[in-house]
Each structure stands twice: as structure tokens, then as C-alpha cells.
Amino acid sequence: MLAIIGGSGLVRLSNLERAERREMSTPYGAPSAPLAVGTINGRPVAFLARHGDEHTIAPHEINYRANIWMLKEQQVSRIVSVAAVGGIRKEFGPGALVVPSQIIDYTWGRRSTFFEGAGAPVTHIDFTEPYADGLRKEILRAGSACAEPIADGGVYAATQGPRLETAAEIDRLEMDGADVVGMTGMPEAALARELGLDYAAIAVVANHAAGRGDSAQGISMETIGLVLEDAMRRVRRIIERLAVQ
């Protein structure tokens, strides 16, 4: 089954039909929200609101382990993360959709592995390619099929949040090779890999990153909301196509 994890701007998947809400506990505590399981074009799809039903859970407070564990327990095999990001690269302006190919992790203090604690085996995962290539290609094909432009590749910088970055921090991220910046890409991607789940992301550029473009002097939260409203409509079209591929 395909699962969509929705971030800022995608708290509900309005095109999910006959949805039932499934609540469950996990060995790692409570997930962000009940899992909504329904169909899109007759195919089973699950949806999880990463920040909670009312968007009340900050990026550093998300129980990523519980979320990914729940999806595994509900027979999910593919996860598509939808996340709002800031655009660092010039061509990734507000409204752009990007399927990133790499991650740089700047987060700290987050519970980032299932393999810890007394008696747990030391476990190393290969994370050379953090996103599942096959699922990335499926997303790109879905975008092409519904004529929604979506960029292939880019480096996602995962920052701690919840504050946005300074202009100097964005300069540093750019020098490190980052193309977009968000707060929820890690440890989500690594946890999915630990449980053998295919994971890829649609990064939705909500604004120019700090110090760039029309964010040179500051970032307008009101403008971000308007950009996301339109962009998530396009994302839902891509998801509809992806569900039947």
C-alpha cells in the first residue's frame, strides 16, 4: 500500500475516498495522528498528518519512530513524503515542485534509529542513496502524465527548526551543496530505510530561502500560505496519478 505523509499545507488528503481512521499505539509511543486509510481511483492509499490533525506538532517534536512504525504495521510498502521547503537554488522559486535525490542532515537530538537500548544489535544501514530510486521515478512519471512540472533531483538540507534559518545559515547550506531546506526530512528517511520501506519525497517550495529573492529582507508567512494552497492542489493531482501506476 502507498502512504502519503503530509506536512505543512497538506494536513488532509481531500481526494482520499471512503477513508477510515485507524488509531494505534506503538512501542515508541503515539504517532502524530490516526492513520486515514481509503482509496484514490480505487487503489488503497493511507495518509498521515505529520504535524498532527491540527498542525500542532513542531518538527523537532514529531515522533518519527512511531509514525514510521505504524505505517509498517499497517502493511505500507511505499511512502511519499510531502514537505514544504525553502528554495536555495535560484530556479527553485515559490511554487516549484522538486523530487530530491540527496539529504544533508543538520538536525540534532532526535530519536533517529530503531536499534538502540539494552540488548539492541548495532545496526548500520546503507544510506548512500537516501531515497528509493524506483519510487522517485514513479513520482516523476506521475508528474509528467498529468502535465505538472516537477524537478528531478536536488539536495535537501534538513534543519532543526522550528525557526526559519538566517541568511548566513542559508549561505552556508548553499556552500555545502544544498538546493532546498526543510525541517522534517530526517530522521524520517533513515527510519523508513531501517524498516525496509521505499521512501521518496515531493518537496514543495513555499518561499525563497532567507536572503534570497523576495526573501532578501524577510519572509512573508502570509505569502507562504497562498503559495502552498495552490501548490498542494497540484501535488494532489500527482498523487492521484501515482496511486494507479
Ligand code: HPA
The other form holds:
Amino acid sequence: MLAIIGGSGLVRLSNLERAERREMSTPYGAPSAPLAVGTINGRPVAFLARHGDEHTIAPHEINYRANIWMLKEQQVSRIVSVAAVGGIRKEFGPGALVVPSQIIDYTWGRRSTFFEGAGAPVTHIDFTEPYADGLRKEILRAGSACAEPIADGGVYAATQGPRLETAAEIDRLEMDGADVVGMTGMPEAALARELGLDYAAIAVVANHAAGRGDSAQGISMETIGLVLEDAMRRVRRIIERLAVQ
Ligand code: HPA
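What would the structure be for the form predicted in complex with hypoxanthine, given that what you showed me was the form predicted alone?
And the full complex, kicking off with our chain again.
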């Protein structure tokens, strides 16, 4: 089954039909929300609100392990993460959709592995390519099929949040090679890999990153809300297409 993890701007999948809500506890605690399982065009799709149904769980407070564990337990095999980001690369302005190809992790203090604790064997997953290539291509194909422009590739920088970055931090991220910046991409992607789940992302550019473009003097939360509202309409169309591919 395909699962969508929705971030800011996507707390519900309005095109999910006949959805039932499955509540679950896990050995790692409670997931962000019950899993909504329904169909899109007759195909089973699950949806999880990453920040909770009421959007109350901050990026560093999310129980990523419980979320990914729940998806595995519920027979999910493919995860598409939808995540708001700031755009660093010039072409990635507000409203752009990007399927990232790489990750740099700047987060800290998050529970970021299933392989720890008493008796757990030391395990190092291969993470050279952090996203599942086949699933990335399926997302890109779905975008083309419904004529929604979606960029192929980019480096996602995962920051700790919940505050936004300083302009100098964005300069540094750019020097590191980052193209977009968000707060939730890690450890989510690594945990999915640890459990053998295919994972890819649609990064939705909500704003120019700090110090760039119209964010030169600051970032307006109000504008972000409007940009995301429009962009998520496009993301829903892509997901509809993806579900039937
Ligand atoms: N930085 C980090 N995370 C974000 C941003 C940003 O500028 N916009 C949306 N999520």
C-alpha cells in the first residue's frame, strides 16, 4: 500500500475516499495521529498527518520512529513524504515542487534509529542514495501525466527548527550544496530505509529561504499559508495520479 505523510499545509487528504481511521500504539510510543486508510480512484492509500491532526507537534517533537513503525505494521510498502521547504536554489521559488535526490542532515537530539538499546545488534544501513529511485521516478511521471511541473533532483537540508534559519545559515547551507531547506526530512527517510520501506519526497517550496528573494528582510507566515494552499492543490492531483499508476 502507498502511504502519504502530509506536512504543513496538508493535514488531510480530501480526495481520500471511504477513509477509516486506525489508531495504533507502537513499541516506540504513539504516532502523530491515527492512520487514515481509504481509496483514491479505487486504489488503497494511507494518510498520516505528520504534525498531528491539529498541527500541534513541532518538527523536533515528532515521534518519527512511531510513525514509520506504524506504517510498516499497516502493510505500507511505499511512502511519499510531502514537506514544506524554503527555496535556496534560485529556480526554486515559492510554489515550486521538487523531488529531492539527496539529503544533508543538520538535526540533532532526535531519536533517529531503530537499531539501538539493549541487545540490538549494531547495524549500519546503506544511505548513499537516501531516496528510493523507482518511487522518485513514479512521482515525476505522475507530475508529467497531469501537467504539473515538478523538478527532478535537489539537495534537501534538514534543519532542527522550529525557528527558521538566519540569512547566514542559509548562505552556509548553499555553500554545502543544499537547494531546499526543511525541518522534517530526517530522521524520517533513514528510519524508512531501516525498515526496508521505499521512501521519496515531494518538497513544496513555501518561501524563499531566509535572506533570499522576497525573504531578504524577513519571512511572512501569512504568505507561506497562501502559497501552500495553492501548491497542495497541485500536490493532491499528483498523488491521485500516482495512486493509479
Ligand atoms: N526553512 C525551513 N523549513 C521550512 C522553510 C524554511 O525557510 N519554509 C518551510 N519550511
